[in-house]
Structure formats: structure tokens, C-alpha cells
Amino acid sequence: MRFLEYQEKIILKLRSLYRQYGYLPYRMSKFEEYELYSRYKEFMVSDRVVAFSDTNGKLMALKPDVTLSIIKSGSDVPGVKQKVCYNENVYRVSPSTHRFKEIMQAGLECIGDVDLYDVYEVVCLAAQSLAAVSERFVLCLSHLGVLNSAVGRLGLTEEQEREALALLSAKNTHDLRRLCEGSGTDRAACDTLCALAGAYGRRADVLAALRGLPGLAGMEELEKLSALLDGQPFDDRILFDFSLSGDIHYYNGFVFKGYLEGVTGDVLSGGQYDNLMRKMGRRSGAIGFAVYLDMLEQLAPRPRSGDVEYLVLYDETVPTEAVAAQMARLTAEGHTVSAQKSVPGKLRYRKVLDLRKGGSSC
């Protein structure tokens, strides 16, 4: 099976599954106007687009970003919230090459008056996402209100907020401490941090964990939305980890990453954005998530040797319906096939049945 029909039918499976809740599909153009997107850069993954001059003289810009274009185009409505999944390509540079990338993603985000339902409705379906590639996942949620609580404790300049945050999500308790007794912060402070880098696991275990440190912010939703995701589907696949700590000016509250066997890095990526809400003059909540497609390209199948497994040759001596016949009782088989008056160059397969006078098969 080639990538591309492995891509297909994960789109179809979660498209499926998100219709199943009521987010309904969106569509949008390839391109915005640029000024969108050099706006709120800060929010976006990279600030790199792909920009060009329409034919009005209008900048614009290739779509790096499917959120932004969702939000600039809905409104708030008291008590209503607007859900809506897509798969879209969006062009961005890519990290382990450096150039521009196609990049397909599928997701879902819930804006409008959000509540903890929401949530726990978009966390289930974060990893029902997974499981629909792969049941052997993990989705890992964290709260940054338990982490800037943690971390506003210790009177760090904005910069060095950054360098904590950053420690944090590479478990690097030893630099973090550094960090820590070089500001001079409080040292109680400072190991209820240190405890967060290596708070990762079970959801019971590290609440019991969380419960044992001062002053955190987030912990009764931390409670309310475990308790929630008991006995649900995958409830075993979806831990807590306060390594993961996203970006704080992007998002609050519930961030979460998933992870599938096989595939290096996250597959997964989503949370609750009322900041970048609020920075585009929005009064609602949202939370949603997207689904790297172009990841899972390391987890499809190996494609068969050959572009078709049969080639069927035939010329004008062959009747039409000994063609058809042939090739609907291959077809009927599971079998790939071609059928062809000449052996296309570039063409590669498996087998031959030559249907010409005097031909052979092999």
C-alpha cells in the first residue's frame, strides 16, 4: 500500500470519527493575506511563510497555519460553541531539512463557551485519534496553570522563565536547580519545580504526587477531568506529564502531546488557546488538536515491490471482453493491475499475462 492510500484512509477514519460529535467539516482557501500571519507570528510554529503578490497588489501568504483562519473567521455567541474538524495542507519549513514543506494535518477545534466537557470530550477524542493509526500510543496531558503557578513562585525575570520552562521539558532537573540557586529563588519553590520535571506517569500516582506540593494552581480541574477519563476507552493509554509545557503565550490550562510506537516525536498536538483568543480580539475559550499525517508516513505499510502486481498486455487481436474478463477476475482477487497494448517504460511490476497470439505469462 503506497502512503498516500494509507493517508486517505486515516483521514476518512477520523473525518468519521469527528462527524460522529458534531464538529463539521471546514474548508478554507490555500492562501490568506499575509498581514494575518505576520500579525501574530509569536503564535505560530514558524514565522517562515511562503509569501506572494496577488494580482490586486495584495501580499499573501501560503497557509502555515489552519487555527488563525478558523478563529478570524467565527464569532461569539453566548452559550454556543462552534466545532469544526478539516484536514488541510499547510507549508511550513521543515526542521530536520530546512526548506518548505507540504505538510498535511487533520484535526478538530471546539471555540465558543467552552467548559470542562468540552475538554474531556476533546482529550477522548485526542486518543481515539491515536488508536484509529495505532493502539500502541500514549497521549500525555499537562496544566499550565499548575506550571506557571509553580513557576511564578519564583520571581524570575521573563527570560528566565523561558530557560525554566525550557529545562522542564527536557527533565533537566540539574540545570534547572542551577538556574534556580543562581536568581537566588526560594528553595522550597524551587523543588516543587524540580518535582514537576519528573512528574510523569499513571494519572493517580501523580496527583498523589502533585497533592504533596504547595501551592499549585489547576489541581480540582486536574482531579475533576482524571475522573472523568476513568474506565472511558484508552483511560490507561493517557498519563499525566508535567515535563510538557507548551507556549505560554499561546495556551492555558490542558496542553497535550501524543505519541505513537514507531513514529519519533509527536504525533499529536493540541490544547487550550484562550490567549491566542484573546489576542485576536475574542472573548470565547477554544481547545482543539492536530494530527501530523506526514509522521505517520513511518508507520504505513511497506509498499508491494512494483508499481502493480499484473501486467495485462493485449493488441488489436484480443477481444475486448477477453481483456474485461481478465481484468475483473484479477481485480476480484485483490490483485493490482494494468492492462497495456506495450510494456510502459518506467512501469514496474510483477507478473505478465500476455493475452496477444503467441504471447506467454509469467
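Here the structure is a predicted model, which is why all the values come from computation and not from measurement. In this text, rigid core is short for the largest set of C-alphas that superpose within 1.5 Å between two forms. Numbering follows the first chain given and starts at 1. First, how it differs from the form predicted in complex with the partner chain.
- Once both forms are fitted on their core, the CA shift for Tyr18 between the two forms remains under 2 Å.
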Contents of the next structure:
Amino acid sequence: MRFLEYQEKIILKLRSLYRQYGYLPYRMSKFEEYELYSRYKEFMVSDRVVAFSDTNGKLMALKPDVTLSIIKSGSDVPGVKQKVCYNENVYRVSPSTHRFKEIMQAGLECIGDVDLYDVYEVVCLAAQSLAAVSERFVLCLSHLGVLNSAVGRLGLTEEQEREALALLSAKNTHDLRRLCEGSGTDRAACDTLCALAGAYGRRADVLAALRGLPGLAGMEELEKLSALLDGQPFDDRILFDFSLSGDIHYYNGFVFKGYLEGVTGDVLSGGQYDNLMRKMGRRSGAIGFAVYLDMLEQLAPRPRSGDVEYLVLYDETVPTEAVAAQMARLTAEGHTVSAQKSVPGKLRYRKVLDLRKGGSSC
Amino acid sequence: MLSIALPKGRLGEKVYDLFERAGYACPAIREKNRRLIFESRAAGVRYFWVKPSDVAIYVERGAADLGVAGKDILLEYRPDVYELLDLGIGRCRMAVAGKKECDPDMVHNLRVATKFPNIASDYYARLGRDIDVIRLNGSIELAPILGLSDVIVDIVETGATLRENNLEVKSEILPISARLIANKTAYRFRTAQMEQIAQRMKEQVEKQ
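Switch from the form predicted alone to the form predicted in complex with the partner chain and give that structure.
Starting with the chain above, the whole complex follows.
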């Protein structure tokens, strides 16, 4: 219960933040036509969905993803920008239990003629979203244009490129060098990719290190975005991290993930997904992110002791008015209270107010 | 204070020696007792012993900031961790082995007994071969002898066990060694500390 209250507070904070920047709430049904996911399953975290037949015989699915539905129903008019925010449950297979799990997500999408300002705004909102949960966060930015140009120079096969990106994501430079040596790639190109694997930290430091590397695309965008972020709130916690990669069929340009100290795994994930837009027949670009609210449980405040602060005990001899008066007084003082005729087995409480004859309070 | 998961057993002792030489000594760890966690405030580290196959889980889930796991475990379970350094110890090979008279290329639907179903499946998928994976938890060498499988995919150190059981290596899949791994979230908040440990460990590895 405490976690739900905590989660609700975070959702309210995020919604208010997104509304402030003109992201309108996007409402959607829990169901979507199955066909959407079967057509674009390569873009989903998991290709398994909860499917069922609707009363008209149409095959439906419980939403495993929000972005696909927003793109599908959104407009695609040149020059127009659609900014929406949401908090929705999605249904995915848990990698640990291999069973379906309900996951609460909040996030936003900016779809249309996305420019550098939009990227800057979305990155700032991602940082502010993390700050709304905890001050101890980092938002890590990478750029697929930079990574692809470095991987492309290696001259590897498609399978080897996938392996190289996986090794880069693990900061595994020893096996990356073995892969490059085994396939006879240029040593300088290998050195560049190894340098990117280790490129993590303050933006200015990473940029300084990257400027010395040959043949990297996307550097101008990195420099411009970094300059815009200089001096902004949480500037020191928005870092560059080139061990971050992303699905190149889905993302292009900037990708980012957010981390909170004490929570294992990324609690926020996003980026520019023009490639997905193209695959869905859209002409415009897009950028967005999602915050995985279910992962915040580890940060939720623990109840100090018990389910309620007061247990009020009464019996038939106690007038109902007296019970009601005591309950009104205690709740008005801000306490949590449970009125019971006997002590419930599983209820944890801190104090007892015993209204029964001969009863005592402690 | 950084938490480090060490694999129980001979490999773990070698790994601790490396940490000690790198300046992260915790003398209490060498005492003979049943304690599970050993802390050195001076070195800023806390060690604990876990089953070798569990190290990656402790690190991935953040119960340990750093750990040492074999490449075999990392390839089989694919934990989402950083692999910072090849420690160059615990060297062995992942290999396909079988009875001397068996020619795996002549078997249509090869039966493969292994503790490493993902590594075996990936290897044969790359070769474009269909296999029947038989997952076992120990005494893998028994499988081809008793006719349970045609071959095994397992770790080979010296090859002595294979020879004594009339088995031989048919092909090598990949070399294995111990790796220093890190939790991805912890690394992002304690980068300097973790990088310093990795750098000092690297210096020790290069001295070997």
C-alpha cells in the first residue's frame, strides 16, 4: 500500500512537470489490435503478448508497449509537432519468472519535426523526471551516429558488428580487441571503438577525449547539445556514456538511460526513434522516454512500524458515538487508525486505545 | 565501501591473492572459520564467498559491486554486467568431446549432453546444425559412455578425465578464463573507485 501511495505521488509530480512544458495527457485503452504487435514485433522489448479474441472475433492484445500505439494514432503532418505524456500499465514477460507482469510506465513522446531544441527539452525533462524521484541520479547520453560510424570502420560482418556492440555495452575491451584481431580489422579503428567503450563521465571530459578520435560522425550534435545543457539544472548529472547502445532498427541519434543510486538497472530509457517512424510509414521524426515506475519500489519509504498507528478497541458496551468521536479526533490529528472489536491477527499497530470497560491505552 | 563477490574454491583463493597484491588486503579472510563476509575498512572493500556460478547473479542484481566469474558462466547466463578485465587465471577450454570412435559430423541429429545448453546451442547454430541438448548438472563424461549422448560440451582443463574414460576432444569452442565484472549501476556512481581497482588488478595481471 505504501509503495502505491509513493508511486502515485511520483506520477502526480511527473504529470505536472510534463504539463508545464505542454505535453498533453494521452489516454488509451488497455487493449490494442494484435496485428500491430505482430507486424512490428522486432521493435518490442519482448515479442510475447497476452492475446485474446474480442466479442466480434477480432484478435486483441493487452498493451505490451505504449509508443507503437501513440505513433499509430498520431498525425503525420509536416511542420506539426505532437507532444504527449502518459502513465499506463503495460504487460510484458518478466525475464526472471518468464511469466506476464504488469508494469507501470510514465513517459512522454515528441513526434513531428524534431529539432535540437526538442532533443534538449526532452533530455532536460528526463533529468528532471529522475530528480523528481531522487536527487542521487545520473542520466547517461550516447549517440548512435557516433557508435555506428566507429563500428562501420571495422569492416565486420553483420553478426560480428552485433557482437562488437554487445562487447562495447559490457565495456569488454579485451574481447573486443580479440574480435578485431581475429577478423583482421584496422588497429586504429579498433582503438577508436575501445576508447568509446571507456568513454564515460562529465560531458566536457568525454568530448575532449573524443575530439582526438578520427572518423566519428555526430560529433557536432554532441557538442551543440552539451553546450545547451551547460549551466542547466542537474547539468553535472547529465553525463556522456558511449557504452550505451540501442537497437539500430528502432533508434537513431541520441539515446539515453537514467539510473538512481540504490536501484539496480535503468529506471528511465529513451531516445530518438526516427527509424521506427520510417518503418511505420511516417515521414517525421520522434523522441521520447519512459520511466519504469515498478523499479522504484526499492526507494519507497518503509512503514516505520505497523500498518496503522492506532488500534481502537471497542465492544457492545461502548456507544457508537464514542467510537466515532475517538476516530474523528485521531484521524483529524493525522493518524492512521483502525477500529476493531478484537485484535486482528495480522494487523501491525503502534498504539492501542482501548475503549472497552476496564480497558487501558498504551 | 565496495562489495566484492569471490568464487568459492581454488580459483577464488587465487583471485583473492590478486586483490591482496593489488592493495586490497583483508587478512581476516585467511582465518579458518565459518564467517561469510569479510571487511577491511582500511582497504575500503568487503569480500564474500559465493558459489562460482552465482557470482554473476550477485553482481547483476547489485548485491555485489564487483565480482570474479568465469567466461563460461558469463556466456551461459549472459548477465547484464560490465566485464572490466580478463584476469588471465583459471584458464581452460570449452570443448566438444566424445568417444574416440564417434565422428560427430556423421551423426544427423547430434545428442549433446552439457551443463552449458546456451553455449552448446549457440555453437551448433553457428555451424548450422540441429542438435538435441541434454541438460545435466554433473558427471557429464558419463553421458557418451552410457549412450545417453553422442558428445558432451564441457570445460576441459588438462584433458586427464577425458583420457581416463576413453574420450577425446573433438573440437574447441572457445578459451575460458576468469573475468572481473561490475554492476552497471554501481559503476556509474562509484566509477573512480572501481576503475582504480580494475587498473591495479590489471597491473598485477601484467606482472604474472
